[in-house]
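Take a look at this single chain in structure tokens; it is the form predicted alone.
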Amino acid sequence: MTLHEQLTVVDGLQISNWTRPVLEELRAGGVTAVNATCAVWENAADTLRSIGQWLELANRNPDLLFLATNGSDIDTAKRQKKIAVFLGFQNSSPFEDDYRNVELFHRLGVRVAQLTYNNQNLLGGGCFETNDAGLTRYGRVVVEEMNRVGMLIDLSHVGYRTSRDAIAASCRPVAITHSNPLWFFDTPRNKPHDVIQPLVDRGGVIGCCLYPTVSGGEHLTVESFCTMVSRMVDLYGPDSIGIGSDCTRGWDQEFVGWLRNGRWQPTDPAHAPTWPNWPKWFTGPHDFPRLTDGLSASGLSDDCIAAVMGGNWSRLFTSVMDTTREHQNV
């Protein structure tokens, strides 16, 4: 049995168009669990429809996956050779302006929510805003509610000041599920040291991301990426680093325009966004074994690779998603 076959691989985020063939790619790559985006710009009603579609997909493919609600489900999935799918939001738009929607969606199975998606919203500033005023009053209420019910806070597309505010406001560890350090690739979507350090100091995890616009593009080598992961381990400790591939399997070109723009700005048909080209060594979740080999070649120990490839996410999910306190303040 290879090292990769022994691992429990957890992907911090994918935003694929989920079908059985896409799920089979995960299984081919040895992926045991994934944070699967089920909402970005959707309001509450549209998100309910998305969750219903996930229920249908899970009911039709019980041999492949189940919808997970706690970190212990990852071990169950590994034993059963299935995929534990954690439903997540990449924006707080499904909560609308009602904090009670946090618990509502938690009860429907959502376990991860990103506070903002690039733009300013009711909770705080996004990473592409010129001015980030920080976590709002409503944002602090939502952070408190997410802590209470056991929903993991994600800061991947969140502005730097809002990120620092959320880390300080949260009584539980938080995550950056799919970003890289700013020193590796300079884009507002990546994170500076003064966001990463307080996050890991409070028990959080950052998922190093393979998406081309935050990792350097199609010419990124496995050696360069794995050297970056190894340096992150040295800087922040082996318990603080994971992988968040940000895979986007199964979508057409039209979807990327909606993903970037939603309905908040028009899309010029002559300059419509297109999906970036991925590096040839990692084009989808079936290529995760290549990543394990690359981390091994970079000099990381087998135990450290096991932590980075899934162990750290498993621990964080278990810590945050423990719902024994879910109703203590109701």
Contents of the next structure:
Protein chains: 2
Amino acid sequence: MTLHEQLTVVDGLQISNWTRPVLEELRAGGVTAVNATCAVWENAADTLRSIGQWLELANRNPDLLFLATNGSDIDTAKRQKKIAVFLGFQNSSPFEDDYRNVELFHRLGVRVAQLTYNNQNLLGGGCFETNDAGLTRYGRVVVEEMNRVGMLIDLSHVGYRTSRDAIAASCRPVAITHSNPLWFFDTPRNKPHDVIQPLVDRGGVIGCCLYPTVSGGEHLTVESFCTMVSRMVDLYGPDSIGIGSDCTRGWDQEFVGWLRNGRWQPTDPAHAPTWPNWPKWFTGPHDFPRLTDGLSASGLSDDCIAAVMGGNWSRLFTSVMDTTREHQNV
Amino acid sequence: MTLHEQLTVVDGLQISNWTRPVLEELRAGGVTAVNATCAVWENAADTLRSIGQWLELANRNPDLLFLATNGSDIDTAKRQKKIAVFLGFQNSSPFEDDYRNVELFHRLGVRVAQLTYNNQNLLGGGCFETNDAGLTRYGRVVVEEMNRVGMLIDLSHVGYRTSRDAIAASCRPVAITHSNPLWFFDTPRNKPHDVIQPLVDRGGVIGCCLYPTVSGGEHLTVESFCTMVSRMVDLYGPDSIGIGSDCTRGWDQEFVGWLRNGRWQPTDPAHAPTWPNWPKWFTGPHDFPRLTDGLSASGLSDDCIAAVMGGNWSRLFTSVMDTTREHQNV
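Since we've got the form predicted alone here, give me the form predicted in complex with a further copy of the same chain too.
Time for the whole complex; same chain goes first.
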């Protein structure tokens, strides 16, 4: 049995167009659990439809996946050779302007929510806005509510000031599920030291990300990526680093335009966004074993690799999601 | 015929619970036109319902009011002894995250929209947030779209930085429909000189407001209010000042809790908000003649009073709303 086969691999984020074949790619890559995006710009009603589609997919493929609701489901999935799918939002748009929607979507199984997606919203600033006013009054209400019900706060696409405010405001550890340090690749999507350090100081985890626009594109080598991960382990400790691949399997070109522009600005047909090219050594979740090999080659211990490849997400998910029995029903 | 009866009175904003009796109060007070709020926290679907109720009210009371779509409708209403109702938003929440909704609601008759209501939203910062990051990327798209279709931008409940950004970004004059200068009464709802000056420099109008929490409450005298209006005329010129009463007729106590807290934070039943008391000399739109008398007593000329009581709103509404024929259909 290879090292990779022994690991419990947890992916901090994927935003694929989910079907049985896409889920089989995860199983082929030895991925046991994933934070699967089910809303980006969607409002509450659109998100209900998206969750309904997930319920159907899970009902039709019980041999392959189940919808997970707490950290211990990851071990169950590993034992049963299934995928534990944690439903997650990449935006707080499904909450709309009603804090009660946090508990509502928690009851429907949502366990992760990013506070903002690129743009400013009712809760705070997004990473691609020029300015960020920090966590709003409503944002503080939502953070408190997410803490109460046991929903993990994600800061990957969140602005600088709102990220720092949310780390300070949350009484539970928070996550950056899919970003890299700013020194590795300079983009507003990656994170400076003074966001990562307070996050890890409070028990949070940052998932190093393979998406080309935050990791360097198709010419990224496995050595370069794994050296960055190793250095992150050196800087912030082996308990603070994970992987968030940000895999985007199964989509047409139109979907990247939706991610970029939503409905908030017109897409110029002459300059419609297209998907970036991934590095040849990692084009999807089936390539996860190469990441384990790369981390070994970079000199990390097997224990440390186990933590980075899934153990840290498992611990964080458990500590945030397992609150009272009351909130564990789906 | 009294001076007041000769005037064309335009009220920059009312947020009443509209019925025939409430509209008859306007006619009794000699009010010819009003920016009538039809959305505060509502999303697109809720706002459609609100506009539908206005269509029904207008259809049932054609002797009393009509839904106005451009500035010249104000003269028509004066001639016909009717009320020209301009539908307005106090928030951009009906636009949701889709800039196309600006034209959609314009086609349904909406002619005024405040960019934010107290809180931060997708477009910018609200006056009661601690920080304001200014007009967002989506906010700039919406301002451009409002300029294009001919919808008046209102900054009354908008934050400082977003207000200044919107004044600079808009190619048409903008309004503060219902706020006072900060020096008159110190509240985040009132406006500093460095917001009012650039607004009037670009042809905008500020409506001095009688709502108790921005004007001083039930002990406000007609002399004090009219002296403030006169001083505003001295400071910014007779073409820049209007009246925005912010009348709130016909509501129960629950509605003030909705205005204050929306769905974004719980209302503490032990400290539920209640309506403030209005000064005895101005308790509703039927008291508008007292305002004309007070402005006369404060020494303003009849021409200046005509401008402040309605002429300036008429000119601004015309200059902003009367774009191409294409956009004037309801």
